[in-house]
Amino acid sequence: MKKHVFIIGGGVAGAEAASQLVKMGFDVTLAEKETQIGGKLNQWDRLFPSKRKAAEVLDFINKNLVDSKARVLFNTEISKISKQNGGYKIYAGIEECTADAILISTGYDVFNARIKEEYGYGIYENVITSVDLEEMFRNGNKIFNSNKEEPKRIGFVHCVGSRDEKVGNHYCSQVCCVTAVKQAMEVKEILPRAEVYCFYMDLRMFGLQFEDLYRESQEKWGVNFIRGRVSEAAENIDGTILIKVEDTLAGRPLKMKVDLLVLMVGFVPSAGTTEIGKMLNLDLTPENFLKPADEHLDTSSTNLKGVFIAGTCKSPKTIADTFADARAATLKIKEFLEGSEK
């Protein structure tokens, strides 16, 4: 008989992991609780570095996904995982499932920008987040305010939930910063007379062709940087938006008045990554991601065995790096399914 992988979460990990896991000749059951494949990708417009269309690489996932065959349940929560005959015994939805390996890609949540009570958002209605802004630009590049009105000066404020003790996470997001050079430009493409700047700690351009993006903003697009945390948000009786900061490199406290705050929101482990983890008693990573067997040797399994991770609820990862993981994890089951494993 065909050993069984029963995958939790249906994002870009879960589904590229499912339609290899299908070629490599296992049967595969993926649950999602939303209705629909792809995750967090789903919110997304265009993607950096080359700015291609996000509904191109759902496109990818779901053709894999629908040719592979791969049994998929949407809408399905699991509510318990219990061992049984060397395998996993998985109550998800009203199913009840046999597995001889399980994969968790969970993915990630947004940062919760109302946890910063200084920025405004929830309070004040031209404080909005990276997603809000990108949910703007799929339907239609449409950049308002709360007066119906394009914005003249948009501010842009990294960081938000990310490397900040005081909301617990001293961890870099890794995409932020890439993401709001790609917004800014986007912003200017649509709007080019507007100001637009960008109040950052420290920009971690890490990946090939992000500081070229990074210098593309500046030369071409015009987008102003600051370094500096923004450390108050306050809304004037316009609707407007004055911000406080300090200039870090020129050594003095700024005030500046905007139509349209932007808080780049970073990544925090999912809900579905804790309650699993909970679930199933699997090691945490000290930022409450889910740890790996061994950082450097082996990424994708877990300290309980047949029990495997990928993508996004193990760290923050782009989508590039995150079919990388998928793939690598896929291996590491046939591993451990065709008993090679050691």
Given for the second form:
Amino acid sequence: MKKHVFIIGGGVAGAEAASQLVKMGFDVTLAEKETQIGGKLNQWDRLFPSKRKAAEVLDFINKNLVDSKARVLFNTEISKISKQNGGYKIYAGIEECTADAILISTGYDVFNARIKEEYGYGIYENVITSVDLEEMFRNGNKIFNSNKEEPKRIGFVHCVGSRDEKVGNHYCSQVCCVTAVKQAMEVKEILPRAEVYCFYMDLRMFGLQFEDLYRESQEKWGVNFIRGRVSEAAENIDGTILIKVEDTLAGRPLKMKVDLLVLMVGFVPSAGTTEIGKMLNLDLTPENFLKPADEHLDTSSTNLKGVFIAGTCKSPKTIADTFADARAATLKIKEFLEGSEK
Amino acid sequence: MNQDWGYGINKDRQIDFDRNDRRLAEYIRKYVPSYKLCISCGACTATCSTANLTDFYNIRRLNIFLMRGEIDEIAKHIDKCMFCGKCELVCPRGVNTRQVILIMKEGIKKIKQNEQL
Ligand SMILES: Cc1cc2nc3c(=O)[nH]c(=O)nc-3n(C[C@H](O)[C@H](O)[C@H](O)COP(=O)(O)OP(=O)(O)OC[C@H]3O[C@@H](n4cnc5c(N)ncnc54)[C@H](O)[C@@H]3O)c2cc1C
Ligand code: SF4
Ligand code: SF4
Ligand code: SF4
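What I would like now is the form predicted together with its partner chain, since the data block earlier showed the form predicted on its own; can you produce it?
The next block holds the full complex; its first chain is the one shown before.
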């Protein structure tokens, strides 16, 4: 009889793992709480590093998943998981399934910018997040402030909800620096006359092509970079936003009026990730992501035999790294199910 | 003796790390260890009313002078802090900024009185 793998979460990680596992000859069920596959990708317009449409990547995973004929349960959340005959019994929506292995790919949530009250998200209309800006891009590249005017000056605040003791998140979310650079260029493409400023503490351009994007943003698009952490934002009577920062390289405090302020929100473990982690009593990292069995030698297994993890439920990641991680997890699952793992 | 010869020896501009006075830096590191975590982001300066209105070297710059051992520079500025604590609210590294100022004052006083730090 074919072994059965139950996957929780159908973002890039879960969807890619599902089609790969079917190819390897396993039965696969994928439970997704939403009505569509793709997770966060459904909210993005164009992707770094190449600015290809997110829809292209979505088409790829959707097509593979359909072709694989993996069983997909939409609108389905997990209420309970118990051990049974060396495997697991999973209560998924109205169904009860048994599985020989479980893959958790429940992803991340973006940091709730309202918590960082001093930036005024949810209070001032012209303070938005990187997620809101993607939505503007997807809705036909129309960038307006609350007065329905095209913004003349736009600021990007890096590290919102990341690298911040005050919100309890010490870690770097990895992708927001390059996302800010990508979005800054896109803004300049749409509004060539607008001034764009990025306020950063460090620019973390770790990917092979990321530094080139940074260069391009300066050379081709004239994006400005100011090294300093924005301390606070306030609203002027006309709805513009006054920000305060130190230009640390000049060594002087600086104030600036912007028409639109974009907060680069970081990654936190998704509600689903936290919930499933608790349900199974999985080990967590100090940052509350799901913890791999070994940081170098086995990043796909967990402290629970037969339970595996992939994607951003483990740590912030790019899409490319999420794909690679999902494929790595399928190999580990195969090893486990075919009994070669001790 | 105090004749003006019309030329003198220019003090060079380098930070001389082999000679700098690390006493105060070590003292602060011991009593306010969170200051070691400063990443010079400038949020404290941005929010500090004194730094916005005067030439006050805020927590970030004080740390740089401290590491360089330029105690005189620190002594010149330190009394300008009003202890309002705004800098502490915005610091992403959780530096105990007011304690920094307090201990710095204490250390400088001891140095001036030639006391052991
Ligand atoms: C603003 C922004 C822009 C970005 N742009 C790029 C980019 O241009 N290029 C790039 O490489 N990366 C980008 N990223 C990163 C990218 O979004 C992630 O790498 C990718 O989405 C991770 O996929 P995932 O499958 O791990 O997680 P997710 O996309 O979060 O998928 C998790 C899935 O699990 C489901 N789920 C959660 N809990 C449960 C549950 N209990 N039961 C069932 N289902 C559940 C969710 O509904 C979701 O479908 C960006 C990130 C941000 C914040
Ligand atoms: S990637 Fe950049 S913006 Fe995001 S947390 Fe890291 S340093 Fe901050
Ligand atoms: S406590 Fe001192 S340094 Fe900090 S913000 Fe107030 S005046 Fe400025
Ligand atoms: S806010 Fe904190 S980390 Fe940033 S410069 Fe000031 S003391 Fe250093």
